[in-house]
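Given next, in structure tokens, is a single chain: the form predicted alone.
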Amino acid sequence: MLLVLSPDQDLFRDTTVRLLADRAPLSRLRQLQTDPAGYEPGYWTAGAELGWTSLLVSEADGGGNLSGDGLVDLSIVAYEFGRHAAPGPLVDTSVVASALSRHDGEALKAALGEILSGAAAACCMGVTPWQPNRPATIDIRRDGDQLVINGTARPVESAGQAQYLLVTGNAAEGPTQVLTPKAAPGITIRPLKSLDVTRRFAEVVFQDVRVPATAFVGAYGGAADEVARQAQVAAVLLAAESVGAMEAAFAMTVQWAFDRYSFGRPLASYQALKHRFADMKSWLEASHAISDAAAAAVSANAADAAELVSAAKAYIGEYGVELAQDCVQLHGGIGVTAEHDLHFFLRRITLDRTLYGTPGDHRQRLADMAVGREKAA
């Protein structure tokens, strides 16, 4: 993803690539399309041992990173996840681990240890700050020394495989987050069909779910800033993942155009197709640039981080699908068959486009920020 990697980052990426190629090749994922997890036993634990789950967690809590910039390091993994259409709750587990590491509490730290080891997966749920027109569907209220959760969240990635749920809901005092075991009484999980055949999603229903007050992640009614930060991190990782999928689809199509002959000439030699490849390459390079810029800005808590995140999500969500659809068309009839690998990347890009805010949501957010600046001037 990055133009220049440090030796440590380069080694980390190569090791990630080897693990994905060995444990989750597309040929194997085809055979696991009906499997509840979507990957073989031991795959996620092996990734955790490599460091996938710990890059946003401090060393004091058992985490650590390579470059001093954990989000940028993690975006390298996300890029490779996209380039291999890899399964696993990388984004949500990383967000949950990061949130737990910033707060004290014996129960929270115990859950964090399980997540970092890969023994437990985790997912987060709730409406992001970028979806103001979609009402929150989870309510959290106090009842003595307990919290009561009611509502529904969908789609939730890997809810069926997760052992812990980081729930974002509305309380009387404001947005609130709690961590609850998936096995808590009153939680119902219903599998959903996913456009991306290598990932699993579900609907999670809470009916008078009771958890102790020690389950708070942060302050009661004071999670707004935390939720905004989590949403930015998730959007950065999804952008990096989409760029990886775009890269794989584009490389596959260029190779096809050189290998496939028409009237004694490779398809890549025709001027009309060269123009289309030039457009696609420009979209891809721009996506690389805006994704890298958003990751660096969020990691540094830059003043323009929110703007860059929304610009990345809007641009990549729009042109990623455009590029993938062009790749399908340039392949001809074989491009629309399930036997060809191209659809894995089209599905990944299309799904990532909708998570944590659609391009339309983020364009609206950019417009609102521009209006806000004008009023403040």
The other form holds:
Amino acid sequence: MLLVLSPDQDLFRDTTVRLLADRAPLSRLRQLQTDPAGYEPGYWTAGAELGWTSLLVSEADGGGNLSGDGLVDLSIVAYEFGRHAAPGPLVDTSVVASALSRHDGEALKAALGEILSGAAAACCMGVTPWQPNRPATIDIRRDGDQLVINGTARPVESAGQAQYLLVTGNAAEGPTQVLTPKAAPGITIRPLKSLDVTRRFAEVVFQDVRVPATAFVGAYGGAADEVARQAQVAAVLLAAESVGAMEAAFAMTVQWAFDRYSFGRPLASYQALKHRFADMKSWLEASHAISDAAAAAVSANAADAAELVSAAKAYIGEYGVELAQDCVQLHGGIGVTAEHDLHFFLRRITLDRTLYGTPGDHRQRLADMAVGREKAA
Amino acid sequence: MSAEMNEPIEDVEAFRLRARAWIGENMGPPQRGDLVRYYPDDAEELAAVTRDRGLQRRLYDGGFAGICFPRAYGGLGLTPAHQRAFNEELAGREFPSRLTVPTFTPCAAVLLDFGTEEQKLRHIPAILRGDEIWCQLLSEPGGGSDVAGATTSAVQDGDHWVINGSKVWTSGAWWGDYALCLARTNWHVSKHQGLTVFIVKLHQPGLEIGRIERLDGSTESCQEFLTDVRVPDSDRVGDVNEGWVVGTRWMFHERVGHNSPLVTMAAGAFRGGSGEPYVVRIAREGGQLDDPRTRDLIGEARTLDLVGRHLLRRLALGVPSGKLSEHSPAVGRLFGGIAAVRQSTIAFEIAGGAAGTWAEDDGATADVGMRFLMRQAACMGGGTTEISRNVIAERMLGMPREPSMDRNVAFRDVPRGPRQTATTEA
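Compare with the form predicted alone: the form predicted together with the partner chain:
Complete assembly follows, chain above in first position.
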């Protein structure tokens, strides 16, 4: 996370931490493991009141940020989400809110208002910028004044809880995005099992779902840049979240090394283990650094934003998981049980690695950019 | 010069534009050997040293030398942000690469921290003009990582000191001018308490400089033998027997290295310049650009590049502001060493069958094999990665220190191996 927070950011971080500790402590999350939403009623609305959903939204639309760099501000929330293994549709709802704030239209702005006050939204990415060669899984076509959506998206976070779905599919003219109420006829939600017990994922199937043309987010066939930007925002938030979870797992394991004695010595006194902790510390600091750099670059629309996002996702995806598994190993047997809290963070980091592009996907993107076949932004 | 103290500092962007214009007029493209830092032929190497001195002089005459050095010593008295802007504008251009480390940091940095007014006035302007190249007489044949275990001795003789001993791994000592030298001045107290730092002129009677051939054929590294080298007390840096106070800052500045705000260098220079990344050039030369496995490796190398760059930025911001532990540069050192090793391996892997044998005109692929042979040097120079790991675990995470046989013992009684006599000095 950022080294230097402004007083506003610091206060915001504090109130976020207090809300998470109060409404979603690990003890409560354990009880909510089988709950359909994974959080208590009122929790997400309370977060929205605090500003979680407003940071990527312009003031004209009722949002507002703290520092002028809304995504940097939001990455602080994402980091604390990771550090607390917090539930709730932070990533997707933020992406949808920022997209709606960038586009005009009465229906879109009305939905944005609801999202700002605590309605959840989910991204159905039938087009995947992090895997440019993968065929689209959602098709969107025009039929007079209407749009017709067909296809499947998975995994979709919080699809079960969302009131709105931002659907990304392919039209004959290119990538297209529409916003649809989840209640529209023809939408089927099938819950998926997931590695993370605090978050909920589903498969969303669209069968001749018809929405009015006012549901366009951007131009028909012209959403490629917008979709790429949304994927960057999501990746930045996932990276920040993973760094928070890495920090929590690492802190827990360092403490364990002091508390646990073997052969009359604390684990922390063995050089073989000290060196592993040092390696983990270097991965952790490096992850902080690249996560912050990516957030700042995307927020500022910098020329190297795409590169930094991919570097963050590739590095944190790989070393976050290594760190978490090393923490498990250093805990010994208790590390592979559900009794210890460590697993919440292992799960968070591991699942984040798979979302919005794996390290392998992002290494390919970095190679594309390095070889000069694509522009870096 | 002090009259200018209260002048408002030039805006960074205005400075950048001024620098851009000046660099465009005055600094040409880099030349072969600027970054390799060694020519197989000594005459060529000496010519490159002379050229670097000239480049430094050009910076000085142009009013861009010592951007973060105090004005009192010939610098510009500006901020790290100005230095960074200058380095960015210098991307893809020539710069005095042999003067960055160790001349500007750690040597000049240590002089700024601990030098007397007279020492600073004598040496800092000379360094900024390119007249003085500095080296570090630090490591010894008997101990690499255990720097404070120095056994080179300095004995007071009136207003002089007489130095005897040997130092090693001194880059470029054969063409350098001055060095900082860590020597033992008291053998009857514990290891860290009997050290003193001196300024030593490299070319003088009693100081013999030998060359060490490394695996890649370079002989830039030197070993020095000091026999009754006389140094005036006015060339002592810091107090007598307080050498480890100096030494601790010295090590700090060494770890910060090229990321120091005192260093002028083209941004990206050690990542193969602003042009195509090294691994991409190798893949292109081998016709491997479309191979998915190669592209995965290129992506990994780029990841390490970008992450390493931003890690150093984080450390450069966090340590001076106190947000990160003062020992945090060890994190950068560890990451840098491990990442460089991995990148050597990646380049070697991409080059494949072309890595083991080559012709001089093979392009980027020609030195892949040698770089791979020298791979581990990245985890040694400036303190090994093993020592960094100890520093991180013990100083940053507060874990118990390794047992040692040299604490609270007079240094003369510290075991120094079967071939060393216990006490060699008075």
